[in-house]
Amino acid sequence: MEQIPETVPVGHSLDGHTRARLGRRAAETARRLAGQDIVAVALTWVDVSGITRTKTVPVERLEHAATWGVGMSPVFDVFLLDDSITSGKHIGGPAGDLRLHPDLDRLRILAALPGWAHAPALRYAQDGGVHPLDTRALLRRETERLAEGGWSVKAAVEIEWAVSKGGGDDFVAACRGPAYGMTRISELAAYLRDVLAALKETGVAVAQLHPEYAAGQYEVSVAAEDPVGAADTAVVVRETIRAVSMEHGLAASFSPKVEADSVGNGAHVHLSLWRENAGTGPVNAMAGGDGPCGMTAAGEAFAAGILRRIPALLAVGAPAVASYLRLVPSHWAGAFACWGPENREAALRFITGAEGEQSRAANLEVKCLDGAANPYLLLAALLAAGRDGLGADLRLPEPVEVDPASLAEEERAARGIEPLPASLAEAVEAFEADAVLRDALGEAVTDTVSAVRRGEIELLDGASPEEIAAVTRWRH
């Protein structure tokens, strides 16, 4: 899908001229969609709890939605995962309204939902100003801040999900073959074929799909793109998988912990830092340098900035109480704040790529993240952490090339290898104490994140692991 400039420049308010231009373009888009038998457009946003929510418009109302927006209560930003409502300093209660505008540059026809199209929502206040809790606008702003220094980032989100057969709230694995085994492809070949076909028809470039460790679990990897596009794609991939699963009489769970006694679903984020070179085009700062694993000084600084803030980043990247049932040592979840080349037990895995491909393929994989995260908020926080590392010219510590849990506690302490927060409460404390993230995300977002996290901690206080898994299983 060809990418064209954003509908509204980052941070700009909606004036009369912009509204008229949006309306004209939406009218043309609506005529094209109607000619393809599209009857409605789903405008989506992801709330602070990581749940994709929507308002939809008939295709003939797309022009009005693009010009004037669709009304929405700001209180959705303080919904908890069970749809109960908390409140923060900046949001809460029934009063107030904001407007959802479709981003026409990112509109896609949804192959898995015949007759439907999807457009991520741009959120504005009624006066036309950007809403302070629009995490998609926040991510756009972070990409612009990096661009001011001459940098861009390519990103992709891996999606893991578990497939259940039958109805009801329990999880019943839809296939039972060995971990990573071809048997699991054979068991659900028609289903997986339809997932891949629907993603391709929707315009998603799939890199690979494979069975994962747990029974019924799969993972799909997609091509890297700009960070906003990567977050948009993550939303579309999940909704496509969900729809295809339902069509096959199955159910898909993206929860960080589907069953208390099994491994969970991650949502690893891949990042690479790039700089435009007038002579050769974009150059990957994660390769071709004299730093560790061939990183340039800038690539190393970017990585070090993320590593330094990982405990605080968990409040947006592993944001559910259930996340900490998954984030345990020796489960490939990255439960220690360290980095290492191709180390799947490090929170930050450095991927070099095959020899001869490093200049294109070298990237960071942040492993301690899961599918309960709002991808826009998470990517914005990751970019902010990396940008701070660039500004401070940070350096990475020595790499860790073994499972950190296999080291004696004294050796881990001597090498500065700290375990990540063991609970959401610990992650929230680190987040609230992090001045860099607070400055980047803004007071309204940081306060609302804390309010929602503390609300969910209270909601599940005293619950058993089985109860936590059950409450979370079908929410994301």
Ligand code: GLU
Second form
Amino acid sequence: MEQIPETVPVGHSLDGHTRARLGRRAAETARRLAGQDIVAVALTWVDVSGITRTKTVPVERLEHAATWGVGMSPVFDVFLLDDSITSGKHIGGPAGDLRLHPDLDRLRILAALPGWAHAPALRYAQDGGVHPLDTRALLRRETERLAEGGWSVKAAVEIEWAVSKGGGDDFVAACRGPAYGMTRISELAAYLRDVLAALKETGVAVAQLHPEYAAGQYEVSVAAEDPVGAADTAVVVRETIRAVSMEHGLAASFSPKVEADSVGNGAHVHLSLWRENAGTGPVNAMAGGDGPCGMTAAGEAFAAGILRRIPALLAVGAPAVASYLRLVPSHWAGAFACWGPENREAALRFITGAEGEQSRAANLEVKCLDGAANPYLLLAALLAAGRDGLGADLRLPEPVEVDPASLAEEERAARGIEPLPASLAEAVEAFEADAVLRDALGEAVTDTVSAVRRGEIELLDGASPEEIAAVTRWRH
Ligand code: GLU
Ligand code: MG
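Same protein, different form: I have the form predicted on its own, so give me the form predicted together with the named molecule.
The next block holds the full complex; its first chain is the one shown before.
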């Protein structure tokens, strides 16, 4: 049988031939899905505010959706987290239409939502051109730019969530056990078993699950994969956890700050840079070198590129007003712009892996990030920052091996350890001044990010931490 590539090449417009090809493939997929009792396919994309939005089609319409797309307004790109609408230079107003096309390569049956499948959407304009605000397309492009230099990246998003007894708007921890305590597993064993079983059946490779620090908080980590795959997985993991929670009469919050006075939910991003090597297969640039912690010169340059831009990256990685309630020192959120081996208080934690496993396991963990981020946009920005570091052959400063908050301010200043932006407004300022990110993300995305962030700052102006936590708690 003819092998039909399903996804349209990066940056390519849809032409008649491609549409027909996609339609044929979707018809085949729809037949297979119907045979597995799947009724509907949810096409999703993540908006600039970090919320996964969707249109769904019955399986019989999958062929049509793959060929012609499903209509959706571009205005969703300027939605704020409370569903109010702002506007930017490029987006706003009720007119216009976009077409959502299912990425059939990444279609998965959602075990936690019986009868449902999921396909991340590719967003095109009516003329078949790629929508400039399609952050997934942006990430595909960034991945390709690295590939042009002979590099690939493996990524994974760690997901923390807090489980509440279902129902009300308030957060009421669904378990009482201590941080990291086995009690918390015993209390919610059936629920957690169902989370793991559903993730496995959905095709997500879970690495581990554990109770976290805050009340009712857990974390799941998943295997690293290509950056677009990692972002798709982050979306699917969250919807799976949400659905299993509801099935058990519980509610899951992925908010950066579930309760104003507690430790928040992070969504740390793990990254490793790999050199394509025709002879041996890809080689991890984060290990086996003579740089700090065994990094190669390229691995170090990539890490330094990210470290240098952390304040600006926060506008896409810690994008909510609530993010800055989480991003405080001595909460393992990584609130200082520095790096350190296994340092949980550094924005950039370097993980070497156990001796003997480094060549596979060594990676960077960007800790200062949270689950309000659009994972596509965030990974695109991280890759762009790393790519810039590679191009400039940057070096890392001295590693930091203590909690920077424990150092006197003068010592921090002497060692060049800056506190990260303390508010979304400060992060947006850094982002707007960053030419490298603007160039990589493009003017339309950069301007829209600014517009949405400023809209949310205004929305929550004068709100107390409790009010900010309440508005954000059930949105992501
Ligand atoms: N919950 C912490 C955060 O806000 C992270 C804890 C950990 O190190 O995993 O990022
Ligand atoms: Mg954690």
